[in-house]
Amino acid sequence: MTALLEVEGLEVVYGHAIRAIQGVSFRVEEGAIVGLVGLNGAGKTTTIRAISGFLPTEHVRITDGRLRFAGRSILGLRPYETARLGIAVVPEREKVFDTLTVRENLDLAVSAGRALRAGAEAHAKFHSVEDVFALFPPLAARAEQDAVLLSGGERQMLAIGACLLGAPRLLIVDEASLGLAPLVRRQVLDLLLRLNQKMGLTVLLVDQDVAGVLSIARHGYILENGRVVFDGPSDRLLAHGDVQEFYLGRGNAGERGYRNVKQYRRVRRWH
């Protein structure tokens, strides 16, 4: 399949001397779901922001590699240039507004979404704020309340919703399951599927839960240390023995995740 995103041995360095991301390479097909998942720490979210043109900043600068998207570099791009692209990100934290109705928020980004459809209006599957509630109903049951009074799965619910206003060919989640319980983290997971499976819409998924990650996604990459230490189809990387052990908490010496490891070494790197 056609590759939608490239990312080619990027390096990011924090000041002068940290290197956050060391020759980090992964590719996302266009229509596909892939994730891209490890620990707190791991250089998820400096990735991102690589990506969608939030870096650099006055401490932090892209030192090596290439980005493309659509077969073109978007190396340098600014975040409203590649949102124009069609990269749409929901972000870790601060997903909402909070002093805004749900209405509100979603006119908002009704507004942003004409702005940014100009060069995208094939990829445009949501037009109005009816069409998110359509898709969300338990949004339109609150459409007139405050989005600070948003449970969790309701919150990532509506930043899903914005997103799909502008009509991105690739939505990006950042910690789709942060702080939700394992119901409402499982009712997210599903409905990205579902996007995907009756839409054709491209998913990254950026996580720390590696097993909710891969049960939806088609090819999954492992981050540990700015590295990619494994990647795979997502079934392979499951069944997988450091997999199991070190982000599963399985294996044959009971219950043991990596963060009670002092010190391990990989066998080999996952291909």
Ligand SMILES: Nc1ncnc2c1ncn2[C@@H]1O[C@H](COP(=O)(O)OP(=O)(O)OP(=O)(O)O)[C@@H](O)[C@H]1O
Contents of the next structure:
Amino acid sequence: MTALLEVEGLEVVYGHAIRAIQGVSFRVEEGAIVGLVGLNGAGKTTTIRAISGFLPTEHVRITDGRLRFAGRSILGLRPYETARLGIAVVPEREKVFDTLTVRENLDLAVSAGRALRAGAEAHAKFHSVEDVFALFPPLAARAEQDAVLLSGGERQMLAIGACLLGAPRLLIVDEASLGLAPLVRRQVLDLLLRLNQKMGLTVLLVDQDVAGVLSIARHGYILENGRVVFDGPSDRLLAHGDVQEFYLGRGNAGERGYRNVKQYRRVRRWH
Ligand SMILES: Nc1ncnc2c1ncn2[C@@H]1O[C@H](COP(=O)(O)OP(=O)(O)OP(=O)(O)O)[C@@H](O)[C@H]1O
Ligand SMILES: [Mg+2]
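Starting from the form predicted on its own shown above, please give the structure in the form predicted together with the named molecule.
Whole complex next, starting from this chain.
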């Protein structure tokens, strides 16, 4: 399968000193769901900001690596340029405009999508606010309410719906499950799986919820301290002893210090 997104040897440095990303490589094939998973501070958000062009320009630099999307380099592109190429990001926080209604949020996304696509209309599968309401009935019921009143799951739906109106080739979701109850988290993951299976939408899921992500992803990459320490098909990752022990909590780390054990085992088994 051809890679839609290829990240090779990415390095990102904050403030001339903190090497947040230290040679990260991964690929996302067209039509796949891929997971990039890791704990707090592993470097997930930094990685996708580097891809989408959302790294702040001051105090942070991409010091090495290649970023390719649909066969061309996207290194150093601005956010509107990566969006125009078809990369859409549902951010970790501030996903929607709280003081606008659900419908106004989507109206805005329709206008932005139209401006972005400029000529590529044929690829768009979602054209109107009604298309999004058909996909997410709970949003239709709250169309005229301010977005600030939405539940966590509905906010996530609104953010995903707004992205779809931009006709993305790749949807990147940063922490789809953040702050959501398990049942709602499951619904959001199922929805992303449906979008992938029914519309062929390529999805990069960036998340701490290893079990959830690997339940729908074809392939997963585990990020620790700015490095990919392990990757493989999801079923292989889920069966791996270290993943079971340190990410799924099914191991025998017992009373010992979690991080010490993890570091020791990782060095011993994974390298
Ligand atoms: N603006 C910044 N200035 C300095 N260091 C930063 C900045 N943003 C992130 N970092 C550092 O870069 C590293 C990676 O952070 P990042 O936010 O990418 O991790 P993450 O995997 O998304 O974590 P989380 O799961 O908490 O969202 C961390 O050590 C963090 O402290
Ligand atoms: Mg993050």
